[in-house]
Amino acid sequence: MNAVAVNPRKREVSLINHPAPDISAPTEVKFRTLEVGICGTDREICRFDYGNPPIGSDHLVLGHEGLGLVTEVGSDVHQIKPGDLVVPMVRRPCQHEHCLPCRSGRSDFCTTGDFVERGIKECHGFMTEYVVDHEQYLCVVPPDLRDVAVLMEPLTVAEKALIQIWQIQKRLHWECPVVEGKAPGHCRQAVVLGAGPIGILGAMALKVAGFQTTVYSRSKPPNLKSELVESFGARYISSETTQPEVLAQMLGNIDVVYEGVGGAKVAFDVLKVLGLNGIFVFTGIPGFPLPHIMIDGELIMRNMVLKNQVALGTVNAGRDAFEASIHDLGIFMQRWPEAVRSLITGRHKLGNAKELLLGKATGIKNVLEVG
């Protein structure tokens, strides 16, 4: 069967024949791939700048954002049948007994490095035909969301991210009060840092958690993704016309800021102006080479210890993000079909996804179609 892969050792990005899979355990499901989003990582991956074949394989299937069909299921999997349309979690566990997240079901915390994602690290993805995965690491999607089910696994970037603001945040009385009608973040104010895929689908889940929502990037309005933002109820400020200090100012106390971007400069001058008991949401991954950056670190310290501030990193999200997604989704489409559409500006057949891959990044969301 077709399938899109990289041969590191030959720096090589190429539409392979690759064996069609069967199902070999009674928990397997196999599935035909519908779609696969192409993201900033799979394009990092086709620089070499990371990414590893499974073991005894020279190359690695790409392809982490994935949207199928089943159409055969294990005598043991019991809560997918053939017709339902799927989308593939991507990391698996490691195999050491002492990581006790990854025998608990929780490999996106992983604590020795050694699990393996799909389309990614040392596991091939699903830019091709036809894939054979557990039960356990399938969720079922709605048919009304096929249009845009492809989008579920970079939204759970955002809802995993939400999850850890509700958790940390317990440590203080910082829920809203609460008022019929409105969401648990009416309260807060939200920043999102860029205006690809992560951040539009971070602004639109801050939005139904009920935050006031800004989307900060870079170029001046108005443009596609301005409009698309402003669409969905969020406001839209360029960096190019208002630095950080004077953003803070406009907006007043910045409760939330969730990084989309994959740029450590703009990430830590707005770092420097997060608010009073604020969370800061790293979610990109810079390139390499990695540039070298200057930011005011003492300024940065002091704010963080005398404003309780607090800043993670989150990474593959675990099956709560998933479903959360797949609600958030349903959500997006009755409040703003149109807008979530408008993400995915291209649709592409499998064999032009080396262009796509090597190319200038264009549109919003490009999509491969496999079958």
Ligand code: BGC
Given for the second form:
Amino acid sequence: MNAVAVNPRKREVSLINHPAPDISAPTEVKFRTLEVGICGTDREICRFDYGNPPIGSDHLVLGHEGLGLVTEVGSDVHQIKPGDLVVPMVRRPCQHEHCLPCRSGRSDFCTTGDFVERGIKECHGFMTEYVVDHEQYLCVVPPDLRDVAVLMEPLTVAEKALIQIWQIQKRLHWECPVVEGKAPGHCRQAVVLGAGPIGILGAMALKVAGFQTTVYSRSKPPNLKSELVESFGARYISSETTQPEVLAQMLGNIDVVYEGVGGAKVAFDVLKVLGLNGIFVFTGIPGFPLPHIMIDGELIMRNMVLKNQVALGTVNAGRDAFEASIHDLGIFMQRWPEAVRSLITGRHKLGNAKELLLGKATGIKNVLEVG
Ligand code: BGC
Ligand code: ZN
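To test you: the structure above is the form predicted on its own. What is the structure of the form predicted in complex with beta-D-glucopyranose (BGC)?
Time for the whole complex; same chain goes first.
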């Protein structure tokens, strides 16, 4: 089978021949990979800054944003059948008895660090023709989402963030007054940092949750991304022309910031203007090297206390976020099909993976068509 793999010891990214997997346990499912999304994490692995091959292997098959078509199921598989579209979850639990999150099906909160992640950490990924995995790690996707279902995994980042936002903000039990036809966030201002796939999908999820949503990103409008953002009813403001303080004046109390840029400078500059009772969610992972930067620590701490603020980081996603992602992607497609489709700016053959992974990042979401 063809596969795209990285060999950190040889510092090589290449198309390799990888043995085809077979079902070897009754709870396993075999699927043919249809598409795999490429993201910053893949590019970082290809710079040998992150990720590891499985123990005993020289190479790691890449790919964690998968979409597959089920071809075969084990005798103890009950919810999934051949012909189903599936999106695989990424993380698999550690083996330690004392890791309560992993033992409770929430390896996304693993406390030992010995989890593995498909296509990232010690477990082969989805940039190959066939994959076998256990039923419990696969999510069935409705066939009408086939064209855009490769966006499901990146959307789980926003969904896990939103689940936590609602949980934390339960402390504000006087939330928005109920208004017929309006979602629960309707009296709240959300700012999304970054207009990459994580930012834009996050902005869509916040819109569906009812938030008045502004995407704050570098490039001056009008541009492709600002037009895309405005096409689904969010506002676009450029950080090049509008300082965070001005942004806060324009918007009023900023209730939620959803960070999707992976850079500390803009993140902490915006944290400074987070509103009363506000919540700031970090999702971006700054890449190496990690230079020291100046932040207004005293002011930020003063605000965090005097304004009852919360900042949290979030990584990976559990089944709840995958389910929410399937649900929301369906809503996005009903409301803004063109905007969702336009997030996928390139579909490429497996043979072109190397150039995509190592070359300059272009477009919004690039996808490999596997089969
Ligand atoms: C993936 C997550 C993963 C994280 C850290 C992200 O790109 O979407 O599933 O946990 O990288 O490895
Ligand atoms: Zn990713």
